[in-house]
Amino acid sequence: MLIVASDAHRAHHAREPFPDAGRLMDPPEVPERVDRILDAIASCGLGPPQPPRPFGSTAVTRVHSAAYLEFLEHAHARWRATTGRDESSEAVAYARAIRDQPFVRPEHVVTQLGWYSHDTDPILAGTYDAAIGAVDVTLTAWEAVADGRERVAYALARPPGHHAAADSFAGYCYLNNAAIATQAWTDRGARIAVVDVDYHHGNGTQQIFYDRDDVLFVSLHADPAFEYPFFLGFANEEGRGSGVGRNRNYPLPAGTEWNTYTSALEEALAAVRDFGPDAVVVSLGVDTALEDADTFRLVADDYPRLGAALAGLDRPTLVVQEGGYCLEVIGRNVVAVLGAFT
């Protein structure tokens, strides 16, 4: 199996603590993520990975809009110069439009941090080009599966990215690598699944595909009646125009275990067969383990369960790697995942 990784994602690391369900949070997404993926996939002989190439931003721009490239790519800097902070600085939106309200597009970064975010994630010095790096790996692995050089390829994508929507970031994601990587895919011709297994609910890839006939997006995730990202995520949320039916999301209450997952898992799937895809992107969550804090109950021997079961669709896959903050468990859990396809 292809596996591929970058350092670029170490200029991304936020470190100052922000509010969540009425609790001050250190930030979970930090680098030694990779770190533990990658010490894990080399103790059981997955790699080594391999370095990536670089895109360019064109597969980027067919998924987000240039403005807020832009922002993105400028914010931290603009933060500077405003505020006087210093390069360490996290910049953060603290201000939001009154909604169905007449309204400009807004030039002060401020008020752009607020326009481009839907919550309360930060912008660092290094976070553009972390981003980019996320999305050159994503593209590296879906390249070797898309020319046929392999049958599944894994992005050791960092940050992740299924929150991005096309013209905002949220949820520790900034750019969208599954869906940057299933656009490249389409627009080759292909029809592709997107089976979303993060305990969040990918609501940036939603959104990206949601009108679309070309793109099936599944999504196992937990109930957004209570858990982020809240807003979408809903079992009734089925696509809108041509893609109506394209949309399949199986919300799941708190607490679950492997066998109410495996239930919904099956149901997913057996979407997915329908749809016929030619080839398939997984969005790798693995934050539904029992020892990532209040989420599922998902145990160490479910992984590889989910790894063949999602291997038993028999298509070209590319593997991205989304959620999982539990350094204890996340490499031991992803390469079990992994693991299946080999």
Second form
Number of protein chains: 2
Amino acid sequence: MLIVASDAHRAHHAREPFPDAGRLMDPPEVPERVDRILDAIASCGLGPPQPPRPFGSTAVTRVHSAAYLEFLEHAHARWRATTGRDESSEAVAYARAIRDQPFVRPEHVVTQLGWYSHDTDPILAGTYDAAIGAVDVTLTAWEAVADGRERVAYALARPPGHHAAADSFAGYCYLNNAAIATQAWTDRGARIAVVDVDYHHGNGTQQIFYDRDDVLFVSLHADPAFEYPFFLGFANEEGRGSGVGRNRNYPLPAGTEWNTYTSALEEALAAVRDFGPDAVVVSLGVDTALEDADTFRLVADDYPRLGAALAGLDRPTLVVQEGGYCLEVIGRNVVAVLGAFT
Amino acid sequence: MLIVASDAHRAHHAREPFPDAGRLMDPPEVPERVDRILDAIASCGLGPPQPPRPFGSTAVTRVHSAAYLEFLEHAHARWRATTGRDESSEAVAYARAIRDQPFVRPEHVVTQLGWYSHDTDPILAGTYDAAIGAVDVTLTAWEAVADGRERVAYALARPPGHHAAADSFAGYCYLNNAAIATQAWTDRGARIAVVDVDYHHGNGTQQIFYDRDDVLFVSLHADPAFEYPFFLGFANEEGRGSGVGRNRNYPLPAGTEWNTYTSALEEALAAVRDFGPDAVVVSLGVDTALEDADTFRLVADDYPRLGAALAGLDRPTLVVQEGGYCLEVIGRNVVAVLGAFT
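Please give the other form, namely the form predicted in complex with another copy of the chain, since only the form predicted alone has been shown so far.
The next block holds the full complex; its first chain is the one shown before.
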């Protein structure tokens, strides 16, 4: 199995606490997450990881708007010029547009931050380079599978991507790595199933493909009735237009253990088999772990089972890293899933 | 001149610093603002202030959606139940909807906070009661003018209102006092001109009346190209549908002094005269003062001139308090405007 990783992600490291429901939270999406996964990969004989090649922005602009990309690239420089803050400062949105009002494309960086985001994540000086680096990691892994050189590849992407929409960032995600690879695959004529097993609903990926009949999006996640991203991920969101039936959400209750999880997983994978995709993209979050701060309770033995179920689809597969924040178990659980493919 | 005030506003006093462009800012919209205005009113022989009568919510629901009102009334109790935070905690939005996505009416309080706000203002335990109190103050003053008992009345409203939209709060504003009085007046068949002289654009008032031909909204304010509320207040926003031509924005540069201000004011008031309203509602913010933290540079002598220009419209007039945050001059400048009407 090809494993692709790079150091570009280190340019992005948010440190300022942010508001969560009723408390300030230290950003858990840290560079050490990658180190821990690489340690686990090394110690179990997967790898060694390969470096990415640069892809430029062509594939990115098939998913994200040019205006959003331009914003992301220059936002922090504009922020510094406007506020007088330094290189280490974190640019955060506060003002938002009133719904359904006439809107001129925003010029001021504070306006842009409010327009091009859907929560309170920051943009740092290195965010754009790190996000482009994660896309390169993802597309390098994807290309090996798409070209038939590998059956399965793993992209150790950071920052993650599945909360990033076509023109807004949120949830530690700036560019939607999995969606960009999926789009690149469909641009070669393939029909793709995206299977998102992160603890949080992949609202960005859903939004990007919501009207499409050549991409099936299935997601298992904590019910947005109580959990981030709150606004999307309900079971009645089934796609729109020619995409009707191509979006399947499996919201699960707090405290979900493997018994509950596996039932939803089997249903989701049956939907994938019915769709009959040419290839599969897995958005792999392991924040479903008991040890993670969130509410699900999957244990060490569950991750090889999850991997076996995904591998059982028996399709060319790209696995893209999303969430997982408990540094003690993130590596163990990721390699448990990957090991099932070998 | 009738002056109406009450103590209901004291139930709302936000204390937690909030993000502004690049720094944390202590909330400047404090109860002492009202005390200072009342002191100035007493010392210059205006008044004494009269208490409001309760109006209930009928007039409010002519402007704000029932769902928004229900949210505002119960948000803090839901916040406490969900987060376990106490009575003194401040409920603040962070997660937002992705634009143009399917949306189920939000149930979770964090979802509601994100949906029913357009910046990072908090809801406190006393916010709803204070906001309803400000509406009562405003409608009591309005009724005296609408019934013909007074030619001019002043509503010492707090919290202010002009940034509150039909179903979202922001900018220290929760219910749009001036818009609610304006709507009540139009419900009696009157054509109304709203003249907003607050330093910040009255984006909520604009949104509420943007499609209406019986309400002219004119606003002089700092250019949203550099100043809050950023998204609205540009000169090319002229109304929509039957409201085309009924919205006039006069964005002004940083550092604006009276010479520049008065030119725009004369143009705005000429538009009001052309419209020929039955009555006028003034959204009176005095955060245009040199001493205020914002960028305009109006001085003590300019406020009697502003008052004289507004009084020169010679229409039944309701003056509603909006912003103004420099405690040393807020009272002086408000009574200077009011004095021109006597």
